[in-house]
Amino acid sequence: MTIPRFELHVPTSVAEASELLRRYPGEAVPYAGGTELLQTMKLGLASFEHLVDVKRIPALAGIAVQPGGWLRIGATTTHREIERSALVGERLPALRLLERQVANVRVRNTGTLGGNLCFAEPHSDPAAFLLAAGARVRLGSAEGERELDVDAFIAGPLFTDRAPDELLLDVRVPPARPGRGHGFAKLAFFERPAASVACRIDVAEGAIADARVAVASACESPVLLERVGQTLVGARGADLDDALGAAVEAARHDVETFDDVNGSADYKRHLVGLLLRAAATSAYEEATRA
């Protein structure tokens, strides 16, 4: 099959960007990488006779760590561009990790991690360990610009609270601090993940003073489970495993999941659990390494 004819647009601002999103409304969408986006067109699943390629816009590029510490991510950086970044290394060396995960070298030179969210794929390993992590997005048009957590712009599969001539400008990641670890673990099929587990624990005083946990694949879309996190809180290394056992158990019966080529429903809960106690055992570890 090939991809419909579109007219292509190469803004160099937001404020471009947005206008011609404004004018041609439902029929033009932002891209980038356009890994998601071309693959559904081509296949007949989505059409759009404007193409708004935002590639060239300079602030929506780069990584930096901002005032206050939180890690800023641009949209059209690359899931090769983070892999390879010395500062997310040392920042968040698990999110680089996962990033050298995402599908294979030709999707991660060209996939861009604001193009994995806006399209808001059930399969999303970045948006997983972001939703751990408490990172937060930027939305801007050419009527301004504003905040939300990741957790909020995620609104279902394939749907976001991005309006129609907004950008994704960037992600923000809360800063990396003394006691504070992340995990992430998956098992994938042919490039595609079954099911993975992000983990985000903070260790104060030789406990567990709070943990995050994420999951993907597994559900309809990646989904935060606040109940499963609190389960930890309190745990100490002398009895971190009887915690994880609860959590396990929470988080099997938590994940709203289904039937498909992966596994049956009961299949991707088991899985669930084991990918749960590795993320969390990995973020304890980080957390608690002098």
Ligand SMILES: Cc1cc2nc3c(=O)[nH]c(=O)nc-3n(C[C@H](O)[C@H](O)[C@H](O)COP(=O)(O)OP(=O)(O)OC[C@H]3O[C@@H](n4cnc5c(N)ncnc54)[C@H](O)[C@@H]3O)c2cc1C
The other form holds:
Amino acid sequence: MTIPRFELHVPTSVAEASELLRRYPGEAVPYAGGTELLQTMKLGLASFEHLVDVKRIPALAGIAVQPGGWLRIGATTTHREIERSALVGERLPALRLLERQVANVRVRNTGTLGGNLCFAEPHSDPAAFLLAAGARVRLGSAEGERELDVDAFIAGPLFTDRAPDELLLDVRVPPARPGRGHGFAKLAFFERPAASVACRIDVAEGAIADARVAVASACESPVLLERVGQTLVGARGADLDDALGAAVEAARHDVETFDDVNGSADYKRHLVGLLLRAAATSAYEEATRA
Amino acid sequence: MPESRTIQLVDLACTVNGRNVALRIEPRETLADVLRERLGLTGTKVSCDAQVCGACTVLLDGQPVSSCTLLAVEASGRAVRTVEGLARDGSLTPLQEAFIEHAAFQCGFCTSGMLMAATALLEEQRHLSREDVVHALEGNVCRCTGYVPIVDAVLAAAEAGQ
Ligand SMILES: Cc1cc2nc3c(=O)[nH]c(=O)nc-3n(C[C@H](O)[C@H](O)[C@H](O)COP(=O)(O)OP(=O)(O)OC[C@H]3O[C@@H](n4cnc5c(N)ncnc54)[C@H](O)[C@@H]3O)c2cc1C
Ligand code: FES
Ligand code: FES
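Let me have the form predicted together with the ligand next, following on from the form predicted on its own.
Now the complete complex, all chains and molecules, led by this one.
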């Protein structure tokens, strides 16, 4: 299948990229790894006259720990770079594990974190993780910058809060610290997952002080299940299993699943429960590790 | 407001299997198109055309990519390797030998992709478990062999010290 003709622009600054996007309203889009964009263009699902390559813009690159301990991941970082980053491995082992299981090695080598989030595909594993982790995204244009929660950024299936002339600059994950753990579990029968669940647990004085649970793939769009996290709060060692049982019930109730090739809506609710138990257990183990 | 636009052409300078290549291409040309149509390197196959099957796997600076959905301009200034670049002066690599020995192909349509994905793995990691091989080849589909001989061949090549 040939990709319809387009013009390629390779700006080296956010302002330049943003101006290009504004110069051709409706005809220009950012282009990163192209794993989603080129596929939709091949299939004729979208057509653009101008592709604005964002991979040469230094402000979108790199992984670094910032003052305060937040981990900054630039938008053009590939899945493979995250998977292989020592910083990510040390601070967020669950994210490393997640990235290792995204798609296949070829998609991981070219696909970027920014492209994944901006496409807002319902089957985004990183979105589930970043929702549970309480991550923030930074957007930039020729006008300036703004920052918002991942939760506010992902506005619906294939839909984000990004303006057409804005670029996603980076994602920032709150500090890893003693007493905090992250967990992730997914099940995939085909290339894209059937369901994935991410969890962040904070433990203080032997009890769960805060818990956040997010689900992707099984539902229309990645979501944070706020009530589900709350059911875990207060649980400690001996009653953890009961609390998990209640969280699983709450998640199966609150998640809005649907029928598709991966299975029925009921089946996916069942999966979400199983995956939640696995993700929460590993988050709790990490949080309580000495 | 119909507007006639001149077709954009861009320079592609890279190496393919160690040889310098300089071409003027359209940005929309995929790496698979350029390899097969412009350079006559038809060892790279296109099957699903959707980044799923791995038949089109080539190495870009040593890393596997789907040439079916990668713009060829992404190879600018970089090293591309295809199945044609594996054998040296007619002698096969230990991996290729192992594929023959283990009957790791039947129709052969997946083979160049399998070889390239496995070559990247073997160049990075000397000691491989069966699980390592399965993980690395997860995105390469074979309709004929049932995979076991392929994994066996890669493990044998690792043993032989590819
Ligand atoms: C076969 C296959 C399997 C997959 N499996 C999984 C999986 O298991 N889990 C998972 O989470 N994902 C999966 N994916 C999705 C994959 O993660 C994404 O395709 C990839 O990360 C997208 O990034 P990209 O750089 O290729 O984006 P592109 O295709 O370049 O861009 C995607 C969209 O984002 C926009 N965009 C890109 N970068 C920016 C930016 N910095 N600022 C503003 N807009 C931007 C583009 O305009 C476009 O609309 C799979 C994809 C394929 C093809
Ligand atoms: S042809 Fe490229 S992955 Fe199938
Ligand atoms: S040998 Fe036929 S597809 Fe693998």
